[in-house]
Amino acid sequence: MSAGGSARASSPSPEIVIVGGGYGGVTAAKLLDKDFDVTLIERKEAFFHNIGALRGTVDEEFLRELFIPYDNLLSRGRVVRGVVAKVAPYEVILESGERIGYDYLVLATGSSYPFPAKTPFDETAPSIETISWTGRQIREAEGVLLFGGGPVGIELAGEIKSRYPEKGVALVHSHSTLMGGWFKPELGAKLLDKLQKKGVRVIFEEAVMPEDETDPETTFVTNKGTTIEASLLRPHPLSGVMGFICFGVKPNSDYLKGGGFVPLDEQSRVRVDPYLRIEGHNNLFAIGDITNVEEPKTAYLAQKHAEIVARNIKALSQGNKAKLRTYRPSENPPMVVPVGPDDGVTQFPIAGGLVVGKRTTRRLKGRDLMVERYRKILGAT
């Protein structure tokens, strides 16, 4: 639908498509399914809990506990599997052929993101056979060098040293502290803290890429000159040495590029109001990691674009613009860290952000992160 259209009239009931069956696009699925026609299209076979992917590494009986079925997601929509191939005024257009129309279209497809922490492939087994296998070279492993001093790597040093206390884990941090950026100083210090007091080796102001990323033997070599022999997802053959890339978000944006009917920005990220609809669009929203609203990318903040586009939906359909809602990123963004399922920080979005230790983070995340709560969002026994 063309900037400034409205609902369809010959629809009795507003179709919502949502295109991402993620934290964002389930949430706005499970919030507008009792009042609208909702379907949510979704490549992947079953939801992938990613919170927990990490802990999956190290523990293949939670691992599996992280895929979940989106048969009971909705009561009466409907969850159609497939690939998005082009969005486009009134119907979304499948790489199978099938046009989906719409009358309000919400962008929810997220971002990739080095593997572990998300899976490349869309079925089921071979995520969690090509998980499995990395658990066990972490076994195996020496040592396991992190590159990446934000929360996956801070979380994966937490999860292997709990699970392997005398295994040898570095982390190396091109910055002189970690987490940084929208974060108060102080979670990244007591993060350090616990790092350190696991046995975590952490490396400050040292940016570090390997030499061939698809050299199984790599060699990676700092700014500083510092040389080390590590291999990707596995141990090098001479050092014993895996390591991990824990940095680099990309939106899924590709299936948007080239037709100029949703606008990206620089980095391949949909441009957003206020009230997150696509500029130049009344009735096209996007929400989470592929936004370009500047903050952290987090399945928490998702979930809030997910909450303020439900509401505005039901407002455009009602014709009350009067009710439209804006979204108003955090100053001090929450941001909950588990350095293993007993120990970790948190940030709250309050006084400034406040910064709690890990009686708190332990009940937030740390014990299941999560699971249960989103087995039970999905309808899974």
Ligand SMILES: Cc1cc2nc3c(=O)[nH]c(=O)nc-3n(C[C@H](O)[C@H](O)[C@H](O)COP(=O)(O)OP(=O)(O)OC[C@H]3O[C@@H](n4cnc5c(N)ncnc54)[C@H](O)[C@@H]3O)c2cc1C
The other form holds:
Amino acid sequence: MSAGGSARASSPSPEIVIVGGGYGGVTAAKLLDKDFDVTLIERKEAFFHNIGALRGTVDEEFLRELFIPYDNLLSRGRVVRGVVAKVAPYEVILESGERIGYDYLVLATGSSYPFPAKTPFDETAPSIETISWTGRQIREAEGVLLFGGGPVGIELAGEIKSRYPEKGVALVHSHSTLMGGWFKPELGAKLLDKLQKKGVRVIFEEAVMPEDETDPETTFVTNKGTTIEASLLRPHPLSGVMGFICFGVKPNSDYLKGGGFVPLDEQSRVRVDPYLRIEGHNNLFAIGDITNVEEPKTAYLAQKHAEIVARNIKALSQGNKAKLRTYRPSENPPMVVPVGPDDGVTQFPIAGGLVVGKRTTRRLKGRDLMVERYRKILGAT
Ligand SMILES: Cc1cc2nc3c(=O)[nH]c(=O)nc-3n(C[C@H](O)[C@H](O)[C@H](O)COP(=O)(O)OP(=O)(O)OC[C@H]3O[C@@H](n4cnc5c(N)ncnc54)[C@H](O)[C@@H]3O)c2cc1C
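The structure above corresponds to the form predicted on its own; please give the structure of the form predicted together with the ligand next.
Shown next: the complete complex, the earlier chain at its head.
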């Protein structure tokens, strides 16, 4: 493993370091493993298949399947457990002080979502414990309020209603339609219809925030002056209503701040060029949720980025710049939104954004939230 010094792009097997073993990082690592010396650096004990996280809150057995060991991911390369604290020319520095050198670097540190869509814990046991605890709170709650009418709020409403059909569930959204700008209005309209048929109350054009997120007896006040007694992540002691924040994706880029070696935009996302190279660098790439590519942030697209970057690293390592591929965001990005295991709506990236319903959504995602697929990718038995 090279540490510092100049790039060894012409050596028989350049060193590739990938930071972040989420959907994009795992895909890039697998694609490059055959031809290069790959080191994947990941802070978590196991891959967290967060696409299944919301069903995991109401199904503990399913939850356990979502944490997949990295042991069988690579055949040649290695997975290093650690937190990258700094990126420097030709080396990354871990919080432990360890330095790992690279010829090519791929940043894939993704994003954070409000719990339970993603978990803040690096260890598996506290993640399972906390999500299960939240699931028990849902079971006990008189009602559930979900703030945010994007895919996370809609999916969580669908999962809770499918598991507990009698429970009152309301979705509060600050806009006048579900899903929003990237997608066909038909996608949001069909999802609304399905949620309402399941008994979810959908409230549009009300923006709410808790008055004090840390206070278990907090109240929420909407922009229309309505006061709601609910607690975040546990039932309110008086009303029995619990609330979940279902919006607010935040790029995991704190370790890149200061120094200016990796340029960030005003939303703290890594600035990339059309080849998904980090602006100002020839041998640094970024993929997935952390990038400033203007498109919805999805695992599917993080994997598409990984495919382009793997090809581009191969081209550069062969000194063949003519083979570099650019990445072009789709005008009609795909989106699969289950409403519980058996229903939902999907937008395809074909035919100007074809929108289809429950059978396809169930087959593509709703049935098992793709857990089997990702267990296979990671070589888990
Ligand atoms: C509930 C839910 C359902 C979703 N469903 C879908 C879906 O059906 N289809 C779809 O395409 N997308 C879906 N998404 C979106 C998808 O999860 C994200 O777009 C995806 O996680 C992005 O992948 P990524 O590889 O960029 O980053 P991430 O998956 O966020 O992975 C980043 C990794 O980097 C690690 N990391 C971060 N910082 C460091 C550091 N400093 N050092 C070392 N490691 C670090 C993290 O621990 C993490 O493992 C869903 C999201 C949620 C929340």
